[in-house]
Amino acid sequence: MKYDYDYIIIGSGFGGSVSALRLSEKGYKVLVVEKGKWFKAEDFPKTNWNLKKWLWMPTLRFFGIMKLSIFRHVAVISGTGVGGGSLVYANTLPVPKKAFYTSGSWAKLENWEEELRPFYVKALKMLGAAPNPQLFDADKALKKMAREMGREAHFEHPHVAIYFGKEGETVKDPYFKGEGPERIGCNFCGGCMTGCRYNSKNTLDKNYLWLAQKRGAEILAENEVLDVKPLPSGGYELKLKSSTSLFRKTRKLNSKGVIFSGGVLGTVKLLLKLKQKSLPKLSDKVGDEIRTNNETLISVSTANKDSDLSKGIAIGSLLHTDDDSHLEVVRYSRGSDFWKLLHLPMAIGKTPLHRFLNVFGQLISSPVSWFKTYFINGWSRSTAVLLFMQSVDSTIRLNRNLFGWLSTGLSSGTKPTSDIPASKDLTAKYSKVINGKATSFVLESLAGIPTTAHILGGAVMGKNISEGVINSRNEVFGYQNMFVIDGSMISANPGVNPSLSITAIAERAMTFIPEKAEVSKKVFLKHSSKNV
């Protein structure tokens, strides 16, 4: 049978982008299908008040780079657009600690720490990782807190996917021997998570996807996959439709292989749907073992008018607070104050009523200072967001209800919560250093539902179909030439930002796919003629 493509990749995030490049290099005809839009530097919003360009809410005709999904047990921030989460993430590329490789459903399949070591090195190089060279007010405050805690030796300048160079200076591609796009030195505006408007952030469209296109890969933006159906003669038929058009006609393409790379909320949602009809042999583990980094996101707003907490990169510093936890300081650029509308004073309590009374009590006890926090001081300029993460494990499950919507249920361990004592203690310490007040997302304050930008799992690795959805080579149990390569493959809690790990595992997975026969034949003939 003649296929439209050798491989169709569903999603253009870290896993999909790696797959697109490596398969194209091996001679395969590749199509990447992306639900979101193409973005150039000038397309990103100046601040997050421009909701149409920042948020992904198709019902309201908002086609931005960030999606907020709210469930019973967790609120999830994810990315959309060509380049996936790289457009909206905070650039950090940490290597997880040992516990990541020795826990979860994948633990006994391979010696993962040794297996992945060379691929972490490769991924760091491809993503242009470099240590943050400069600290600003919010970072200096964290360093001061570390000193007061006696943990200054555990304070770090993280490696980030940013071209620093000379601020504002345009240079020819500094990463791929001139084959990549021009870059501009970072100006430390803090706008990484609303989309870099200065061509300094090393998003996937500037490395993996850029090079993949040069090698023949096609990218089809503003389309989503509705169905993946096995063909009698082998391969798969995919049904697609526009994700942005009001009048959305469907189209069909066929491919010898399929790679699911739509992130947890894209891949798992689609797999749950397909298991009911088109792909019934999928493992019953689809949707199970969903993890976060057991994290909290708490904002601290300073009353010090001479501080500018918006200056810097999205995450410019981190502190390892103990063997299982660490704290990162996150920022938005000046003027990006939208989040204050969704924040309330940080509260604790066993019930929503207790929490509401706690919030209300704080507001009426010091109304003037809270008024300044919300309306005078400028939220992003005066606010640092504290991202606390742990490698402690707990899991939930994603289910598909009668309406086709996703819902969450408990899987194993304790349910995710924003009430983590260590996080509260660190927030209090940081608040004291900067003379600030702590707020958190409304669901955290009133219901104890944590917010995460690191939703993982749902199509985890296992030694067989009863223990996982995919094997250690990312191949889907029950189907040939089908893979899952994105955050849903992560089978343990990394305890750190997962983008680098997704990239490294994707790089490894691609080594098991051989070169296309035609390419191998051409190489053989070329060498044979030279020998003659």
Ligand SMILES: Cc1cc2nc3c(=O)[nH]c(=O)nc-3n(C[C@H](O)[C@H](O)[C@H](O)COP(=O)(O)OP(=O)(O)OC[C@H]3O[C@@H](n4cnc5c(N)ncnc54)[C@H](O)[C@@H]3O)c2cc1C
Contents of the next structure:
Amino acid sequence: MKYDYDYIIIGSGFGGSVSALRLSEKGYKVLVVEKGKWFKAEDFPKTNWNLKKWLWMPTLRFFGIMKLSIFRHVAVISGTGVGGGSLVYANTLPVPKKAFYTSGSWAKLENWEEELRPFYVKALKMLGAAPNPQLFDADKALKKMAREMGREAHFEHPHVAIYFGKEGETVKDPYFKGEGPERIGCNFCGGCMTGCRYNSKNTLDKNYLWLAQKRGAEILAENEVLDVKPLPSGGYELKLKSSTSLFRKTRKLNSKGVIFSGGVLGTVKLLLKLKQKSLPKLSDKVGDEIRTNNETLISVSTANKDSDLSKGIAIGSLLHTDDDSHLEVVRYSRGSDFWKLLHLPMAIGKTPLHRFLNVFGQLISSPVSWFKTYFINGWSRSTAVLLFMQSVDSTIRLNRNLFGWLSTGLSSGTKPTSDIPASKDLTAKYSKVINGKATSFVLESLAGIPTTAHILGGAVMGKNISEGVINSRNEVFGYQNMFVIDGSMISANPGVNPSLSITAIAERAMTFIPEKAEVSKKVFLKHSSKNV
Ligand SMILES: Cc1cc2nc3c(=O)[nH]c(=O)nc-3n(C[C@H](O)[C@H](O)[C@H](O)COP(=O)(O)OP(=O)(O)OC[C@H]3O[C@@H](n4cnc5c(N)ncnc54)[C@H](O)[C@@H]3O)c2cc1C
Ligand code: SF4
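Structure of the form predicted together with the ligand, given the form predicted on its own:
Okay, now the whole complex, with that chain kicking things off.
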């Protein structure tokens, strides 16, 4: 049978982009289908008040780069667009702590630490990782706190996917022997999470996808894959629908192989739906073992008028607070103050009532200083977001409800919580250093629902179909030529920001797919031996 493509890749984030490049290099005809838009530097919003360009909310016709999804047990922020989460992410690329390799459903399948080592090196190179060269006010405050805690040796300048050439200077591609796009030296404006308007951030459209296109891969933006059906003669038929036009046209394409790379919320949503009809042989584990980094996101706003916490890169510094946990200082650029509308004083209390009373008590006990926090100094200028992460494990599961929407439920492990004493203790220490007040996302403050930018799992690796959705080579149990390569394959808590690990595991998965010429030769030999 003649197929439209050898491989169709659903989603253009980290897993999808690596797959697109490596498959094109191997001679395959590749299509990447992406639900979000294709952005140029000047398309990104100047601040996050431009909700239409920042947020992805198609029902309101907002087609930006960040999606906020609220569930019973967790609120998730994720990326959308050609380049997936790389458009909105904070560029940080840490290698996980040891526990990652030896826990979760994948633990016994390989010696992962050894197995992945060369792929981490490759991923860091491809993403253009470099240590942050400059600390600004919010980072210096973290360094001071580290010193006061006696942990200055554990303070780090993180490796980030940013081009740090001469500020504002355009240069020919410095990463891929001139084959990549021009780059401009970072100006430390802090705007990485609203999209870099200066061509300094190494998003996937500037490395993996760029090179994949040069090798023939096609990218179809603004289209969502709704169905994947096996064809009687092998291969799959995919149903696509426009995700942005008012008259949402559908079309069908077929392909010999399929790679699910829609990120956890895209891939798991699709797999749960397909299991009900088109792909019934998928493992019952689809949707199970969803993890976060057990993180908290707490904002601290300083009362010091001369500080500018918005200056720097999105994550400019990092402190390992103990063997299992670390803290990163995150920022938005000056003027990106939208989050203040969704933040309340950080609450202490076990029940929503206790939390509400605690928030109310804080507001009425010092109304003037809270007024100043919200309305006088400029939120992003005066606010550092403390991102605390742990390698301690917790799990939930994603289900599909009667309306076809995703919902969360409990899994075999404990659920993630926003109530982490170590994080509150570190927040108090940082607040003291900068003379600040702590706030958190309204759901975290009132309902104790944690927020995560690092949703993982749901199509985890296992020894067999009863233990996982995919094997250790990312092949889907029950189907041929079908793979899951994105955050859903992550089968343990990395304890750190996950994009580098997704990239490294994707690089490894691609090494098991042979060159197209090799496959064609084998098919030819099989047929000729039959004819003889
Ligand atoms: C604000 C923010 C900051 C972050 N900072 C960091 C950081 O500093 N370091 C780090 O490591 N991680 C960070 N992350 C997390 C990181 O972005 C994700 O872990 C990563 O992008 C996940 O990669 P992925 O391969 O799973 O797919 P994604 O990058 O999530 O991409 C999936 C893509 O698939 C598309 N898609 C989904 N379903 C379909 C469908 N049915 N049809 C077509 N297309 C579809 C989506 O639109 C999306 O573009 C951050 C995330 C956010 C939101
Ligand atoms: S700090 Fe500004 S210039 Fe530098 S990568 Fe981020 S958005 Fe781009």
